[in-house]
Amino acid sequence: MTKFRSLVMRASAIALFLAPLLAVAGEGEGMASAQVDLTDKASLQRGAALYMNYCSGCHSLTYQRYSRMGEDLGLSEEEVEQNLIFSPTAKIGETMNTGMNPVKAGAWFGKAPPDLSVEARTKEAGADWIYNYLKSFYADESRPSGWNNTVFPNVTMPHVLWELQGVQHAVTEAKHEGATCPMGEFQGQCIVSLQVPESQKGTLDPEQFDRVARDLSAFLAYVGEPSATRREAIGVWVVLFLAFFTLLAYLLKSEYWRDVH
């Protein structure tokens, strides 16, 4: 009985450890994997500069520096001051913040645009949700932008890269009585896929803004933890660490108590 007891104890133990890291493996469910890798360093230097050309206006990352950037991602201080700065104020050493005024932007798009330090943290699905949110916005004459997105409905912000995606459409069929639309409804009906006219295509095929929004992701991926993979480089000397400290330990263990039953 003793035994049992030890096993349930021991069972239980496990099950309340695993259960966060399964919950956060449900978070991004059916969402497309963003496949972001932190060791890319060519991925995120295209991110950070697509990040400066078409973000940078509206969002500030103000818990990151130039120089700190810079030299994560294997870029001299001329470069970065050269291609990544493009504010005539604005110092190596300084935080990432926009120009832009909070009170006007408020104006503007009815609140200010967020700092985008954190957002790959804040979000369940991390870089995923980032990924299918840039691919996913639509025509919508009905919204102040003009825009709308099936992931982020409503979202004031309007689709600043779509000269390079093209204008998307959303493709409906009506809905059902009881029925849900996992899209998102346009019109009254339910949204099935979203489609850009060969009237309306952008500067890039859809392989090539998908390696957009893919660098993008990986960006503001490592803004939000830039120390992740030194962290996780650290992390396998610990685990090694660990287990050598436990060896050593179950050898003076089996030594002390040798003779002693």
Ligand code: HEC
The other form holds:
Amino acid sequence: MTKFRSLVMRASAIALFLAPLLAVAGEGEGMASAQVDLTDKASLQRGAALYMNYCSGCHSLTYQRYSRMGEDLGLSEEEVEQNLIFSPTAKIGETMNTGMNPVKAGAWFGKAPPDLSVEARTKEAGADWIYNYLKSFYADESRPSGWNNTVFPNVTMPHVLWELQGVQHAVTEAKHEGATCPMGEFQGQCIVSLQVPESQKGTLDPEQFDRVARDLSAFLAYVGEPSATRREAIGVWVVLFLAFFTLLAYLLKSEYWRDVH
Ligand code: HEC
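The form predicted in complex with this ligand, contrasted with the form predicted on its own above:
Below: every chain and molecule of the assembly, starting with the one above.
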């Protein structure tokens, strides 16, 4: 009986310990995982270069300084200055603002491009959301920019990476009465997939483009929480310490109770 009870106790302790992990795993259902790895410096460096080339013209990162980015990504000041600072007036210690005037940008796009400093944290699916968003643009003549997006329907941002990915088109199926379309609608029909026709292929193949989207998502995840990598490294030591301390406490307990049993 006591054996059974202790077994139950142990099982519930393990369940309690695992519950938060399972809760996290369930987040952002229906989205492909970006498999972002914040310890992968090469991925973050590629992401930073892609960001500066394709995104910084419109979006700012007002909470991020060039210098801090260099430090965290393992780049020297010269490397950052030569490869990642495009604005002729920006200095290494400054925040990564865009040269675009938000009022004018608002007039061009109908909406000012938002600051992306904490973008990865504002979405429930985090960096995975950005990854899926970047992969989900498709041609739509009815939109002012000529682009639409299944993750962000009627988005005003154009598909800035189209030369890399190619031009995706929506493949649709008739919509049944009362049915909902999980990927949204296009011309009154349900979108079932997005495909690039042979004649409109981009310069990258799909795997290479996935990597581009992953590197950008990883970079924005890093920007959203620049201390995450350091904190996680400390976390490992904390867990190891706790495990060691538990063992010590257990040995001590055995020692104290030896004479009683
Ligand atoms: C030509 C200007 C322009 C460029 C370049 C651009 N964006 Fe955007 N972006 C916008 C605009 C405008 C919006 C607002 C869309 C809306 O709300 O309809 C936006 C929105 C976004 C959002 C969604 C923000 C939200 O509402 O949660 C993300 C994420 C994003 N952009 C990422 C990127 C990334 C990554 C790049 C580079 C690959 C990029 N953008 C390049 C103009 C741009």
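Quantities reported herein were computed from a predicted structural model and do not represent experimental measurements. Positions refer to the first chain, counted from 1.
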**OP:** Assign each C-alpha to whichever of the two rigid superpositions fits it better between these two forms, then state whether Trp257 and Phe219 land together.
**Re:** no
